[in-house]
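Here we start with a single chain on its own, the form predicted on its own, put down as structure tokens.
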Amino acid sequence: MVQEVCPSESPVLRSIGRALPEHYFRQEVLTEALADEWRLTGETRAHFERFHRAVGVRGRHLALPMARYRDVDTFAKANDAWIDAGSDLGTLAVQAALAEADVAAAEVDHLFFTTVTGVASPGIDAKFINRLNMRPDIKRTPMFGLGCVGGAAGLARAADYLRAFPMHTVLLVSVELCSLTLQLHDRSVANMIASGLFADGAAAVVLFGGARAGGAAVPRILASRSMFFHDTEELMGWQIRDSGFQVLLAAGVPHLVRTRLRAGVDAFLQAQGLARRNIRHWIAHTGGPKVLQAMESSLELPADALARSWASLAAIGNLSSASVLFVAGDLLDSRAARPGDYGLLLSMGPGFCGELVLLQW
């Protein structure tokens, strides 16, 4: 039995703004330059060789030119290069997000901005607000430090705070530039795979309370729920060192991921009346190959469940939070929800955690 929901109680995902940085750049070009900057031989390049086909991606974009990554050698320069590019990125995916939803931007009322890559006071949505001459008086809520499960998290406070303001319009801003993370001098083999895996892009959310949410086909968000795993934050996340964030990555992430998930899921499912079998389109952020077979496998998916994020992690790569909303964006843009369909919107991350988003059309 299903759980009857007030639909005009839940706010709305309006519309996903997407930003690509303007550099791409195939896989094996990327893997071959930097086995060259590594000066690796042997069966050490071949090994990195494997990392690097191993996380399923075909190409990535990345905020600078190759040739400058070089250059960005302290934590400094890695962190200017995030605020200059970053404000770009998210100004073009924040004007994509609000053209989408017909919404001007001195309509927001509330700005959630989420990264993990790099570090401001005040925060690069300060530039945005500016840029687009947004309110005086709008609010701010920066999130930093989430990774991966930052794109779902921010959605889920979203609309934690539009249960409390119906009448008021958000927006979500993700900016992650991992490249600019990267250590040269890390030879280790979790900065390996991230070299491979990682990649840099924006998005955007505009989001409606429920009492102005209009009547256009998109998706109500009905409830959400947070997973904490204790004793586990060794499992990923940053080292801060003098050269910057360091890549903190287990190989334990996706035995967690395939042991632990599923009791979250179903106990979220089962508090809104709902089953795994009644979840149509399940929107998964792009952890990498390892971590969407654990998904696929603790779900029981079927096999096609989670297409729309290996599509992306091989398209585009690992974007860290902004990932999942790339994903839910492709979905927005296929068309190929239903009314009354669910979606199950999850990302892990740092903590180690999860979130959960439940969505209907």
The other form holds:
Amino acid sequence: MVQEVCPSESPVLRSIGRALPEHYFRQEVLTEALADEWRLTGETRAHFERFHRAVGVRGRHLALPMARYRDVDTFAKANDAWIDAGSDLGTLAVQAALAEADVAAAEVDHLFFTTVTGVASPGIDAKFINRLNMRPDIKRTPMFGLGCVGGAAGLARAADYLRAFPMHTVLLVSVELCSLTLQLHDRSVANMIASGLFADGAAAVVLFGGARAGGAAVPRILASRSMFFHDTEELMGWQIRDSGFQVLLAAGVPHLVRTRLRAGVDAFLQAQGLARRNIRHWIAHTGGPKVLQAMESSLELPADALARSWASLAAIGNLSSASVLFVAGDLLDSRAARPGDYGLLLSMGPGFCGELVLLQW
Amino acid sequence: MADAKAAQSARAPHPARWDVVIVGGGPAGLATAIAATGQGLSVLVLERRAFPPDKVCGEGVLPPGVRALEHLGVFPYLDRRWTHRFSGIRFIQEDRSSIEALLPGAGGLGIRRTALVEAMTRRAQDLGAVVRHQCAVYRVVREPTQVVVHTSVGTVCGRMVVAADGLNSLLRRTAGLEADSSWRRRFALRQHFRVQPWTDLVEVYVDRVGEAVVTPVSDDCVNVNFVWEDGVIAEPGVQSLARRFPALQLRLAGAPAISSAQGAGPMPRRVTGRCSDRMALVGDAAGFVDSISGDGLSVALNSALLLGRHLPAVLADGAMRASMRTYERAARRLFRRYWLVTTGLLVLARHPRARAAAINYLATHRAIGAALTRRAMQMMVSVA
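Structure of the form predicted in complex with the partner chain, please, following the form predicted on its own?
Expanding to the full complex; the earlier chain stays at the top.
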């Protein structure tokens, strides 16, 4: 389906605020602490350490000081900690995004919120509204369960909304405290990898409708496409247990990326009159080394096309839905994009599914 | 990304803990880096933009700034094709009446921002500073004995951090050093045009809403900066702003734009202080009044020189807030004089009748005008 796109009416990605919790640990420190906690020895310990090295992460930020994780031994305690820490971290990200965009909290018309690492009702988006004194008529769209695709899908849904309300200002917030979902009793391979890969962080994005943004603002969100892969529900997700969120992470994810992503990307770009070679900036979710490699090979990307994603993965780990927003924020900060450049922001997550967002500077 | 990689690989091995980590690789951050490395300190500069970072800037350096650049040893590195001398400033009113303020000595220097930053980066690197580009700073954690800076490409430690991250400084805000400002907010929009400079003066076209400042930055390029008050202009853009100044529009007729229009603001920004434990602010991050006086760069460079000079003593003394009192005092003195000159000009520009009276008076009493300019230049303290 070909979409009619008028660039000047397209929503604008105005700013991306990012926040990390203050507790930072080098990967070796975390690996050792977990191996000790699980009393791993000999071959098992060596395997475990290899898993943690293979994810390509040098260090991670955690919501709590390390000693406190043993106290959060029930779903209720972990979720309470998630609400507390998540509200603080999300507020910081929102403040950073509003300041960078020079937008007042009262100008926000619609607040989208995405997470997969904690639940609350009202959602912690209510905390942002109260703390920052946003308007009483603010619209709210909380989204739970999109997982890693939530950042990209959140941008796409926010842009969809702004096409209907081109004078509006939207805030998209992603808060992911993956460390608080870690199941200390689960010794599965999936959990061993997850315990080395995922970390905590929050990102907030200010988006303007095309009419609100004015003529010169960039980058524009030209179009987006969702991809749903039937009958792949078992590939990734949570099994929700009395103890909390138990991770499901099948080995088939990189294979699926290799075999299915390219056709989706090509079809999407073709519908926009573009091809992969027209894309100058690739903004990929930092799923992990195997997912990034699968993207590079299947999309036949130049050697350093995903350099920002690799650097982000190494510096702060996989922040689920927030990661792709961190990478996009790094690109905006760099001002490396030139007028007219195309960018493709992409992420995949539980469903199994993917979301593609086409940007133009 | 090649530049970032090249910058990172320079001069390995790096210390596990830098004496000074500077956030922001613009003129203020780099001047601090040059001054600090000159004193034997190990310095890491983190810049979120790609090299060379461009930013909205008047690009005119007044004599105190030129002296600071000389002192920092930047001129041998400067690509002279992207510089242009100017001998003074001409203020032009709605009715085209005008007044010229001639600068003392060799005058000022228009320098394309990217050329200035390139030269300063190379100078800092030659002195041993490491400059990383495309490196976004997410969080600065100030611990009792060090600062830990978390970035998009990893984590680094230093004995103290210098926030040179500009008008919209994130570090200033997160350190609680930002003060509210009750002034009306002003914004700037900048674009370069390919045209031979028609005068060796910086021209300031004024009307009741704002001004347009034209600074020559090469033999065939001028920088045009439009500044206006928030909410006064419906759809601020280069076209709509240029229409306010027909005399300027005539000059620019047919001249191709050779940079994309970039906006900045709001001005002014106030601070409650320039220092905190293991952190000092410098440049626009340390407070900015307004672009109208054209001395932002001079103040940034001179306060960076000042900070660089104080850094060894500050570090020896523990780098806590108390150890930075002398810097704070000296920087405040430098800033206060700049505040006076800038505020005076701003108040005058906003009141058309008073402005017309002043300009007409000075136009007929040139000696007094020259004395005032000299006095203003003296007030902008140079520490070089």
